[in-house]
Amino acid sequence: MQKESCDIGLIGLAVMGQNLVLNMNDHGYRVAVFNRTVSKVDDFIQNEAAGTQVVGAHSIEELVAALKRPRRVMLMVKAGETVDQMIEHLLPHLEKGDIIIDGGNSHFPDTNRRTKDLAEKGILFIGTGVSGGEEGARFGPSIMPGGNPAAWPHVKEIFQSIAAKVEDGSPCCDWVGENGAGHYVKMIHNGIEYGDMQLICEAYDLLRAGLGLSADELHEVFAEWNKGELDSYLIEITSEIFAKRDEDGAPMVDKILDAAGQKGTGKWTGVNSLELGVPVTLIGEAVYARCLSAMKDERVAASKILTGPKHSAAQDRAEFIEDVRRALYCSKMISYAQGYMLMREAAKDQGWKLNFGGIALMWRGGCIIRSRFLGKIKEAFDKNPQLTNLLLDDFFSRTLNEYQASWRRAIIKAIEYGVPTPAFSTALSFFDGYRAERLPANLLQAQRDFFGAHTYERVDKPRGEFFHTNWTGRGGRVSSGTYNV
C-alpha cells in the first residue's frame, strides 16, 4: 500500500459503510478501509469493491498511514461505547489537525462531549448524520455534519460531492452548527420519520375498514397519492410494498407480523421534548404505537374479550378517500411544525446557530423524508427566517384551514369504525389546541394552588405576578415553589 495516498479513511464496513465507500470512489476518491473482524475487509475488497481505488488496511495503523495530511477518519459503527473504544483505538495514531467524523447514530450529548475531548486533545471531530438507507448511502444520501467547525472545510468536498442533489444541484449537505447540532438534527429527521411512517400506517388502516380495499387497490390509492401533494419516498415506497406479492401470489404485506420494531431515535426525539417542554405530541404518539403493537399477543388474547363498534362500509368512496388524505396532508404538517418547535427550543438551549430553511434543503433528497413538502417549509423559512412556527406561513395556514373538516370527517369515521388512529387524533388535538386563545389550564392552575399553594397568573394583572388563594379557609399563607418547563 502506498503511504500517505488516500483521502479518507473509513472504518466499519457493514451495509452503509461499504455503500458509502463506493459512492466517494465513485466520485474520484481514494478510501482506505477497516474493520475489526478483518476478513470483511478482504471479502468487500475482492467483491463489492473489486476493480475499484479502494485500499484495504489490515490494521488501524496500517490505515492511518495510508491517509494524506490532515488525516480524515470516518466511523461506521454503532452508536455508544463502540464509538469510544474506536477513538480510543484511534488516538495513538493521530497527530493535532487531524479529524475523527462519526457517521452513525449516535446521540448527541455523546457528540457534545466527544467534540470538546477530542479538541482538547488536538483532534477535531465531527459528528454527522448520515440519512437515506442504504440506496441513500450508495448514490447520495443526506448528510448533516455537525461538531468542530475548523473541521468543515476538510471534509466539505467530499460530503458535498457524494451527497444527493436537488433540482438545482444544490448539494443535501450543509454544515449545521457546533457540537452535536448535527447529530441532533438526525434525531429529530428519525423522529419525524417515525411519524410519517405511522401516518401512512393509519391511513392505510382506514382505507381498509373503512371500504375494505385490497393490496392492489390500495397500490393505486398511494401510487396516485404519490402524483401530488403528498409526492415522497415513504408514499412512493408504499405503492410498491401493496404491489409486492409473496411465492404463492397472496400480498406480501398481509404475511407480515404486526408487530413493530425501533432503534431508539424516536424515543430520543420524545425524551428530548418532555426535557424542553414541547408539546412534540406526534412522534410521542408514534412511538407508542410501535410500544402497542409489540404487545401482539396481549392483543390477540384481549381482541376476544373486548369488542369494537359494528359498522358499514363508507357510502363514497371517492370522499373517503380524499378526507384520508388531506387528514394525511395535515397531520403530516402537523408533525413537521412539531419537530421544527423542538429544534428552535434546542437551539437556544444549546446555543446553536440552525438554518431551518437549509436543513428542510438537506432532507429534500437522500433521506428517507425526502417529499415535495419539504420544499415548501424551506420557502417558509426563506421568505421568513425569524418565523416562529411553520403553521403561522401563510401556505400551512391556508392549507390546514382548508383542509381541516375532511381531517376532521375521517377521525370520526376512525373513531366510528374503532380504528385506532393516534397520530392523526394528537395532530388534531394539538392543531386544536395551538389555535386556542384559552384553554383550560385556568383550572388546573386552580387546582395545583387548591391542593398543593402552586399559585397562579391572574387575567387581570401583568404576567410574572403569581398569587395564591386559601381556597379552604385553612390554609396558611406560604405559597409552594413553582417549577415551568
Second form
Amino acid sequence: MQKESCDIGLIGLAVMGQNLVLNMNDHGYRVAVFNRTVSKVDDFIQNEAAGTQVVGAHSIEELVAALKRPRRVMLMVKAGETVDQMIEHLLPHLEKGDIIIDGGNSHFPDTNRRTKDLAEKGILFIGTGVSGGEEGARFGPSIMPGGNPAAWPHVKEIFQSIAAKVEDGSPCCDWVGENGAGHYVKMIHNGIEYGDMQLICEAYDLLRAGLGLSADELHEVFAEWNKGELDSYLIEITSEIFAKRDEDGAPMVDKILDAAGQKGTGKWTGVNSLELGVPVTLIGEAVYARCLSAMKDERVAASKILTGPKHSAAQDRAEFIEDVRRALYCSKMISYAQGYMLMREAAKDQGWKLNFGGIALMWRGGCIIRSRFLGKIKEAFDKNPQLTNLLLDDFFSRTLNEYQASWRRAIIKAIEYGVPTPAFSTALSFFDGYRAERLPANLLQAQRDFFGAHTYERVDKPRGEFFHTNWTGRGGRVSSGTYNV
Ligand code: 6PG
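Would you mind generating the form predicted in complex with ligand 6PG now that we have the form predicted alone?
Below, the chain from earlier opens the complete complex, with every other chain and molecule after it.
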C-alpha cells in the first residue's frame, strides 16, 4: 500500500460504514478502511469494494500510515465505550492537527467531552449525525457535523460532496455548531423520526378500526397521501410496506409481531426535554408507545380481562380518511414545533448558535424524516429567523386553524372505537394548551401554597411578587422559597 495516499480513513465496516466508503469512492476520494474483526476488511475489498480504489488496512497503524496529512479518520462504530476505545487506539498513531470524526449515533454529552479532551491533545474532533439508512449512506445521506470548528474546513468538501442534495443543488450538510451540537441535532432528528413513525402507526390503526381497510387499500391510501402535503420518505415506505406479501401471499405487515424495539435516541430526546423543561410531549408519547408495545405478554393477558367499547364502522369513508390525514398533518406540525422549541432551549443552555432554517434544509433530503413539509419549516425561518415558535408562522397557524375540526373528529372517533392515539391526542392537548390564555395552573399554585406554603403570584400584581395565604388559619407565618427548576 502506498503511504500517505488516501484522503480519509474509515473504521467500522458495518452497513453504514461500508456504504459511506463506497459513496466517498464514487465521489473521487481514496478511502482506507479498517475493521476490528480484520477478516471483514478483506471480505469487503474482495466483494462490495471490488474494482474501486478503496484500500484495506489490517491494523490501525497501517490505516493511519496510508493517510495524507492532516489525517482524517472517521469512526462508524457502535456508540458508547467502543468510540472511546477506538480513539484510545488511534491516538498513539496521530499527531497534532489530525482529525477524528465520529459518525455514529453518539450521545451529545459524550461528544462535548470528546471534543474538549481531544482539543487538549491537539486533535480536532467532529461528532456528526449521519442519517438515511443504508441507501442514504450509499447515495446521499443527510450529514449533521459539529465539534471543533477548526476541523470543519478539512472535511467540508468530502461531506458536502457525498451528502444528499435538494432540488436547487444545496447539500444536506452544513456545520451545525461546537462540541456536541451535531449529535444533538441528530438526536432531535431521531426523536422526530420516532414521532412521525408513531403518528403513521396511529393513522393505520384508526383506518383499520374505522373502515376495516385491507393491506391493499392501506397501500392505496398512503400512496395517495404521499402525493400531497404529507409527501415524505416515511409515508412512501409505509405504502410500500402494505404492498409487500409474505411467501404464502399474506400481507407481510400482518406477520410481524407488534413489539417495537428502540436503540435509545428517542429516549435521550425525552429525557433532555424534561431536563430543559420543554414540553416535547409527542416524542415522549412515541417512546412510551414503543415501551407499551414491548409489553406484549402483559397486554395479551390484560386483553382477556379489560374490555373496550363496541362500535360500528365509520359512516363516510372519504371523510374519515381525510380526517385522519389532517389529524396526522396537524400532529406532525406540533411535533416539529416541539422539537424546534427544544433545540432553541438547548442552544441557550449549551451556548450553540443553531441555524434553524439550515437544520430544516439539512433534513429536507437524505434523512429518514425527509419530506416536502421540511421545506415549509425552512421557509418559515427564512421569513423570520427569530421566529419564537413554528406554530406562530402564517402557514402553520392557518393550516392548524383550518384543519383542527378534522383533527378533533379523528380523535373523538379514536376514543369511541377504543383505539389508542397517544401521539394524535397529546398533540391536540398541546395545541389547546399553547393557545390558552389561561390554564388551570392558578388552582395548582393554590394547592402548592395550601400544603407547602410554596407561594403564588397574583393576577392583580406585577410578575415576580410572591404571596402566601394562610388557607386554614392554622399555618405559620413562614413561606417556602420560590425557586423554579
Ligand atoms: C437514521 C436513523 C438511524 C436510527 C435507526 C434506529 O437517521 O438513519 O435515525 O440513525 O438509528 O433508525 O433507531 P431505533 O432503533 O431507535 O428505532
